[in-house]
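Single chain ahead, by itself, as C-alpha cells, in the form predicted on its own.
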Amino acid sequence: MSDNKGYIGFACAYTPLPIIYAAGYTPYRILPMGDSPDQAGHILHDNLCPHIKRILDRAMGNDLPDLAGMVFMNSCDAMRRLADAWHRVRPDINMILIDLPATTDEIAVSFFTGEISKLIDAVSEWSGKKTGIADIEYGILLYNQISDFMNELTEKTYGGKTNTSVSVLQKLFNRSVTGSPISFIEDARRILSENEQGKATKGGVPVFLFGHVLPDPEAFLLFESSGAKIIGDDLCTGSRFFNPVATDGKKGIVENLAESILLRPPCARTIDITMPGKIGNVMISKAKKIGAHGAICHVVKFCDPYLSRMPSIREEFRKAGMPLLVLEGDCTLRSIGQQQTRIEAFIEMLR
C-alpha cells in the first residue's frame, strides 16, 4: 500500500501511528517549529504550555500541509485544551481525541485497545474505506522498522561510532514523523550503510539530556559548542518515540499496539502507582548506565506534569549524587540560546 491519500497531522508521541498509516495517509507530527505569528495567545490562557500554543500558532498561519484529519491524544489538560482551540480554528479539518491512560496496567491496555478501535473507525471514515487488519499489520511492520533503524543510528551516534552528529540525527528524528515511512526507510537504510565506517565524533564533557519537547537541531548544535557531549536522551521528540510493537500474536494486533505503546519509555505524564516518584530514578539510572558525567534536563514552560515532579526529581538526584541542570523553554531556540552560560558553567564544573 501507498501512503497517497494526504496527512493525517497528531501532536504527542502515544500516538499510533500504523492506523493512521493503514487508513492510506502519511501521519504528519507538528512540531513546535517555525516562524508563524504568535496568534495563540488570543484564544489560549497565556499561562499555558508554549508547545500546545506553537501547534496553533502554525494552524492560524497555515504553516501546515494539506491535513485530511487530526489526531489528539488526552494526555494533558493543555493537550485537551488545544483540541478545544484547533476545533475553532480550523473547524475544516476531521478531528478526533483519544484519551490515553496514565497507568501501565491491564485495565489501562484494555481501555486504550478500545480507544485505538475508535480512532480506527474514524480514520476509515475520513478515508471512505475500512481499514482492515492486513493494512495495520503493513503500517506497524513499516513503523518497527524505522525504530530498529533509529535506535541503531542513535546507539552509534551518541556511542560516539559514527560521523552523524546529534543535530542531523535529530533532523532524521524530525523527518522520521513528517514524512513518508517509506521514504523515510529507504534513505535510513543508507545512512546507516555509509555510517559503518564512520570516525568517532569529537569529544566533550558527556551528558545525558532528557526532558519535554526538543525538536530544533540547532539546540543540539547550541549544547556541542557548550562543550557537552549528548550521549543519550529520553525527549518525546527523540529516542523516547522508538519502541518497536510486539507481533508475538499471543494477543490480538490492536491490544498489542495499545499495550506497546503505554510500556514504551514513559513521560511525566505516566503514573506509576506502586513508585509515584519513579521517574527521577529511571532517569538517574539511564545516566548512569551511558557514563554521563552529569544530566540536562529540559523542561516546556508550564508543562504541569513535568514541573510537579522536578521537585521529586532534583530530590533524587541530589541523593545520587549526579549533577543535574534544569532549563526552562517557551519551544523556541532563543530561549535556550539565553540560557548558554548556564549551560556552559554547568558543563565547566563538569570537567
Given for the second form:
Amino acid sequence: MSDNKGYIGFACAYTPLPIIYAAGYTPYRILPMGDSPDQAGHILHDNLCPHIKRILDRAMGNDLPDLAGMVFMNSCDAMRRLADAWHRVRPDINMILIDLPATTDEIAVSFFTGEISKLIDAVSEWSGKKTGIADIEYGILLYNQISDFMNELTEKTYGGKTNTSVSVLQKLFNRSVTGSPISFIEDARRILSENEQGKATKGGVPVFLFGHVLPDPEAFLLFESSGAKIIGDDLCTGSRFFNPVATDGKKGIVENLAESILLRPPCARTIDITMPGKIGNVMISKAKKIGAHGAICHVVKFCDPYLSRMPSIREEFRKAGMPLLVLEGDCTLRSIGQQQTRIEAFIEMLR
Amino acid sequence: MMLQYFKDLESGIAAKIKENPDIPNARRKYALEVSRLGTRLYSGENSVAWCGVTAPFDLLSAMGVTSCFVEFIGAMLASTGAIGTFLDHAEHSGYASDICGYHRSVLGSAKQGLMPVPDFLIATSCPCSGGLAVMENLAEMFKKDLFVLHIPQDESGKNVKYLADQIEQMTGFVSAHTGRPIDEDALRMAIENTNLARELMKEVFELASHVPSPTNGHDLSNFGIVMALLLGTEAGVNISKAYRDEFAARNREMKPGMPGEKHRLMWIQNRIQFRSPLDKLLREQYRANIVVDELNSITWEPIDPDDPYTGLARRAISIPFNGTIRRRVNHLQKLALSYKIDGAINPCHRGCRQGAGARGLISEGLKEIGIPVLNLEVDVVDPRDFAEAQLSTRIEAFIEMLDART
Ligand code: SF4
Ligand code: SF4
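Form predicted in complex with its partner chain, following the form predicted on its own:
Let's see the whole complex now, leading with the same chain.
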C-alpha cells in the first residue's frame, strides 16, 4: 500500500482518514481558505455558512489539486447541501456522502461502523483494488502516530515547553491534513526546526480558544499581537482533530475507528443525551484546567450547530465567572482583523 | 395565552360546524382538531412530549402521549400575530436572528415560560440540524430527558433496521417516563388508523390534482405536515374522509375550488404562516391556484401492524427533505407532472439551511421539466420585515411570465 494514487478530498473533521490512506490515496482537507471568486451563493444560498461556501468556491474556481474522489460527512445541513452542490459543479469527481449519527451511544457506533464500511467499498471501487483489513490497520497505525505526535506537540506548544509558535502549530495542523501522511512527521520536524528560534509567544494573557474552523495561521498571529497567549484550543481545524484509534483487538478494527471518531471531543453538532447542552461546561473545564484567564469562541456566520448553542454557552461561562469573547466571522483573516479592537479590549480586561 | 387561544378557536370552530353539520366542512374539521391538539398540549393535563418533525406521532399517541413537533408552535404563534414578541425575546437572549424563525420563536416562548413543560423530548435528525439544536436547547432549559432519533438518509443497507431499532428503543424510553408499558392492542389500532388515513389522504391528493382543482389554494395549506400529528387517531381518519368527500363532490359537481383557475402552482416547503396579502393577490388578482404543496403527498407504504417499527422507520426516512437533493427534485418533478402545474414558488425561508440551501438545485431540477420557479426571500414565520411591495412585484413579474407562456 502506498499513498501515491493521488488525493481524495474531504471537508469535515469527522472524516475517517485512515480509510482514505488505506486505499492508497492522500487525504486532502479542503480548508476554507484562498481567494477563489465568491460564486457558491448562487447555487446554494447566501444563508449557508462561509465554511461551506468557500469550499464550493474553491471547487468552482479550480483551486484544488487533482482529486480522485471527495468524501463528505453528513455532519449538518450545510454539509449535506455542499455535497449536493459539489455533485452539480464537479460531476467529474467521484464522491460519497457518509452519514454521521448525532449521538455517540452504542447503536450510533454500530451504524457509523456500517457507514465506514460503505466508504471502504467506495474507495476500493475508485482505486480498482479491494482495500483490505491489513491496509486499514496500517492506515490507523500511521494516523495514530500522527495523532501522538500532534497531541504531544500541541501540549508542549501550549504549555510553553517548545519554541514553536501557535501559528506554526496551525501550519502543521493544516499540513497534517493536506499532504502525504507518510512524510508528514519528517516535514513537521523540518518546519519546526526552521521556525524554532524566537517565534513562540513570550508574554501575553493566557486564553483558551474554541469553535469550529479557524485554519489561517495568520489569525493566531493576530491574537498574539492583540496581547493573547493561546494556551489551548478546541477547534475542528486544531487539536480536536486527532484522537488515536484503539488497536487492542477487543473489537473489530473498523468499529474501533468508528468509536474513536464518534467519541472524540465533540463539535457542537454532536449531542450527549445524558447531558444536553454540555458543550459550555466542557469548554469551561478545559479552559480552567489549563489556567486560561478567559476564552475566545470563534464561530462562523450561519452555523446552526454553534449559533443555536451560543446563548447556553455564554450563560455557562457567565455562571462560571469565566470571561468569554465571541467572534463571529466568515473564515477570513479580514473578518477577524475587523474585530481586533474587541480582541484587544477583551485581553486588556483580562490583565 | 396560548391555552385560551386554542380554547377560543376550538369553541368558535365547533359552533360553525354545528351550524351546518351535514356538509363535509373538511378545513373546519381539520382546524378543530388542530385547536384540540393545542388545548391538550397547553392544558397541563396530559403527558406531553416535544418532538422533532419526523417523530412517530401515531406510536406516541398509542402510548398515551400528546406529542407535537415544536415547529407547530412556531407556526401557531405566527398565525396569532403574536410571534414578534417571542422572536424579539429570543434575539435579546442571544439567539442569532438568522437561525430558523420557527426555532427562534419557540426558544423565545420557552425562555418566557410560555411553552408547556414536557415530560420528555424526542429529537429527530431530519429534517434539519437546526431542529436538533433546538431540542437540545429545550431539554437543557426544561431539565427533561432527551431521546434522539437519527434518521438515516435513505433505505440502503441496514438503515431501515437501524431506525426501527431506535424507534423500538424509544418506546422503552417513553414507558420509563410515563410509567405505562406499550399496549400492543392500542398500537395495532393506531397503525390501522394510520393506514386508513393514508389511503384517504392519497385519494385526497389524487382528487386535488384534477384540472381544475377542487382545492382553492388554501384548503390544503399545511395539511400534509400537520396531519402527521393526527395519524393513528380516529380524528385523523375523519378529517381525511371529510376532505375526500368534499373534493370528490366538487369534482363530480364541477365546482372547482377556485373558479376561473388560470395558473396552477406548486408551493415548495413551508407556506407563509402569518396573514400575508400574497395569498389574496395570487387568488383574486391572478387566479393562480396553489394546487399542491411539497409535503402534500404520500411517500410511504402502508405500515404492517405486525411489524410496526419497520414501517414507521420507512415512513420517517421517506420525507422528501431527507437525503440528497436529487431525491427531493425527483419528488418535486413527480408532483409537478401529476398536478400539471405551470410554475412553482419557493419562499426560501430565511434561516433554513436545508431548504433555502437547496434553492439553486431545486430551480435547476424543475427547469429540467420546463417548470419555472419563483424564488422569494421570506422568513415564513417572521412578519417583522415582510417586504410586501417587493414580493408583490416579483410575483407580478412571475405571473406575467406564465401568462406569456400560455
Ligand atoms: S458545523 Fe457549522 S461551520 Fe461546520 S459545516 Fe456545519 S454549519 Fe458550517
Ligand atoms: S424551516 Fe427548515 S430549518 Fe426551519 S424547521 Fe423547517 S426544515 Fe428546519
